[in-house]
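The form predicted on its own is given below as one chain in C-alpha cells.
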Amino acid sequence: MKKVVNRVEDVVDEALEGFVAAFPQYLRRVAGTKVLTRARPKAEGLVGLVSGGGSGHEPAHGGYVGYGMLDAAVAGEVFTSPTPDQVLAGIRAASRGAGVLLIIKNYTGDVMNFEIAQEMAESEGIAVQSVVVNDDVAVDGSLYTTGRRGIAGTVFVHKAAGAAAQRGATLDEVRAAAEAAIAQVRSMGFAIAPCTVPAAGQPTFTLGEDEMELGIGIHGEPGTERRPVAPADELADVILGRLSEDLGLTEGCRLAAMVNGMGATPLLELAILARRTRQWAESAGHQLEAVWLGEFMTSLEMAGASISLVRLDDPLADLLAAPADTPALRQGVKHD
C-alpha cells in the first residue's frame, strides 16, 4: 500500500485539519468533532443542512459546507458511518432556529445514525426532518443497504436543498425540494481500479488487465456486472440508457447531468464521458441544460467514473442554477 498519510488512525482527524487550514474562509472545525461547519453561519431564522457519511468521498462532505448547501458536514472514518453523537454535534451546530434537514445516502449505518441522532435532537427541542437519496440504478439491495445506495446524484439533492434553505424556504419546503430532487436524480456507475482502505493495506477487489466492474458503489466495493473494458463511449450508451430507462424519459426533457470521477481519473477522460452525454441527450432529443464535470464524490483513488441524471422542471432547474460558494462548487453571482 502507497499513500500519503501518518499513521492510519489519524488520517480523518488530519485531513479534517487541512481543509479548515486550506479554506479558513468556508470552513470550521466544531471543536471536540468530526464535523465541519460554516465559517460564517448563515442568518439565524433560516432552516440548516446537515450530510455526511465515512470519509474517502472527498470533496463530498465538507466540500460542499457554505453559502447555498450545506451547513454542517458530519465526517466518519474511512468508508464507515459518522456515530449518532456526532451527527448530533452537527445539527447543533446547523441550527439557526428554523430547524434542521439532514440529508442521508441509503446505507443501513448512516440511516440508522442520523435517524438516532434525530431523535437526541428533537428531545432537546430542535425540529429535524430528513430524507434519504437512494439514486444509484444498479442495485436494489447490497451488503450495505437495504434498497437503492445513496451516490454522487445525493450533491444535486445538497444543491436544490441548499438553495431553498437559503432563500428562507420553510423546513417543510426544504424537504419537499429535496425530495423532488431525490424523486428525479439516477446515477451509475464503473471503475476500471479498485482502490485500498487504508485500515486494509490492501484493494477492496482485483481486476485483470482487460476488466473492468460495471454498477460499482462509492464504498470500494465491486460492481454487479464484470465486463471487458469497452470504450468510453460504449460505456456512457450503457449507462444513460439504464438511467434513462429507469427515469422514464420520453423525448423533449429537459436534463442536467453530472460526470463524476471516482478519484483516479484524469479529467481528460471524464471530458470524453461529458462530450458522449452532450451527443447522447441530443441524439434522443432532450434539452440537456447543464453539464457538472469534475470530482464531487469519490471513493478514495479509485479509477472509474460515474454519470447522473436529473430530470428538470422549472422550480428544479432555477434551485440546481442558484448561486453556491462553497469549498468545491461555486456558481452564480457572488453573495454579500
Contents of the next structure:
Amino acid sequence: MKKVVNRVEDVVDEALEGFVAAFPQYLRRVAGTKVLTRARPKAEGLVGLVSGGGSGHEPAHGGYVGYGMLDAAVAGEVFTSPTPDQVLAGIRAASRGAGVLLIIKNYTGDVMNFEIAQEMAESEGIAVQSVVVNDDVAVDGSLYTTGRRGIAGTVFVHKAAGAAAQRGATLDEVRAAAEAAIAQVRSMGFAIAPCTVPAAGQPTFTLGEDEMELGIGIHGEPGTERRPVAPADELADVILGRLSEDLGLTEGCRLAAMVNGMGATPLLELAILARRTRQWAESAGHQLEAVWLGEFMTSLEMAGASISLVRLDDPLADLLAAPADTPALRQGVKHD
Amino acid sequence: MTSTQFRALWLEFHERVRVERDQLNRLDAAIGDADHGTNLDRGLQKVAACAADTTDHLAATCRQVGTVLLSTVGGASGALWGSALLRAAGALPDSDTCDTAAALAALGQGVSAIQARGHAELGDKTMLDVWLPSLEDLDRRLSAGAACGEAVAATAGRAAVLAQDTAPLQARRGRAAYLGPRSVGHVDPGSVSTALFWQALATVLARS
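Now that you have shown the form predicted on its own, what about the form predicted in complex with the partner chain?
Now the full complex is given, and it begins with the chain already shown.
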C-alpha cells in the first residue's frame, strides 16, 4: 500500500486539521471533536444544518460547511459512521436558536448514530429534525428493508436545504425543502479500479484489466454487476437510462445533473461524461439547467464516477441556483 | 447480581472479544466491512479501563458502560449496544445488588432497545436472532425452577448454537443486506459476539 499518510490511525484527525489550515476563512474545528463548523456562524434565529458520515468521501462533508450550505460536518473514521457524541457536538455547534436539521445518508450505522444524537440534543432542548437521503438506484429498495443507499445526490440536498435555511425558512420548511430534493434526486455509479482503506491496507476488491463494476456504493464495496469496460458514452447512456426510468421522466422535464468523480478519475474523463449527459438530455427533449462537474462525494482513490439527476420545479431550481460560499462549492457570490 | 459481578462481566466479555477479534473481523469481511471485532474490542477495552476506576452502583455503572460503548465502538454495533445498556440501566436499582427478577428485566429492556433502534425482526440475520430466543430460553429454564447460574450456563450454550444458525439466513438489515442472496451461507458476526456476551455472563455467575 502506497499512501500519502503519516500513521494510519492519524489519517482522519490530521486531514481535519489540514482542512482548517487550508480554509481558515471558512472552517473551525470544534475542540476535542471531529466536527468542522463555520468560521463565521450564520445569524441567530436561522435553522442550522448538520451532515456527516464516515471519512473518505472528501470534499464531503466538511467541504460543504459555509454560507448557504452546512453549519457543521461530523467525520467518522474512514467509511465508519461517527458516534452520537460527535454528532451531538455538531448539533450544538450548528444550533442558532431556530432548530437543527440533520441530513443523513441511508446506512444502518449512520441512521442509528444520528438518531441517538437527535434524541440527546432534544433532551437538551434543541429542536432537531432529520431527513435520510437514499438516491442510489443500483440498490433495489423493494428487495431489502434497509432501502437504498445515500450517495452523491446528497450534495444536492445539502445545497437545497442550505439555501432555504440561509433565507430564514423555519425548521419545518427547511425539512420540507430537503425532502422535496430527496424525492427528485437519483444517482448511480461505476468503478474501473477499487480503493484501499488505509487501516486495511488491501484493495476492497480486485478487477481484471478489462473489467468494471456497475452500481457501486461509496465505501469501496463492489457493485451490483461486473461487466467489461465500455466507452464513456455507453456508460453514461446506461446510467442515465436507469436514472430516467426510476424518476419516471417523460419528455420536457427540467433537470440538473451531477457528474461526480470517485477520487482517481481525471476531470478530462469526467468532462466526457458531462458532454454525453447534455447530449442525452437534448435528445430526450429535457431542459438541462445545470451540470455540476467535479469531485463532490468520493470513495478514497477509487477510479470511476457517478451521475446524478434531479428533476426541478421552480422552488428547487431556485434553491440549487442560490449563492453558496464553501471550500468545495462556490457559486453566485457577489464580487467586484 | 452485584455491582462487582457486573463490572467483572464486562472485563470477561472484553477478554472473550479480544481473543476472538480476528475471527469476528473475518466473519464481517465476508458480508460487511471487516471491522466488527476491531470496533467491539476498542469499545470494550475502554469499558474495562473505566470499570477498573469506578465503584458506582449498578444503574450508574450500566449507564457508564452504555455511554462508553456509544462513543467508542461506532457503526451500528456501537449504537445498538449503547442503546441497550442505557435502557437496561433504567431497570437496575441505585444500589450494589439486585435480584434475578431485576436483572432479567434489565436484559429484557436492553433487548427492547435493540429492537426499537434497529427495527430488525427475528430472522433478519442480526444479533436479535440470538437475543430473542436466548431470553425465552432463560425465562423457560428459570420458570422451571433451575438455579440462576445453571440456567444462564445452559442458555449460553444455546446462544452459541443460535449464532451459528444465522448462516442460512439472508440478511435483511445492516450492510450485509446489500449483498442480498450472497449473504446466505455466512454466520452473522453480531450474533457471534452476542453469544460471547452470554458466555461471559455464565462464567462470571459460575465464579460466585
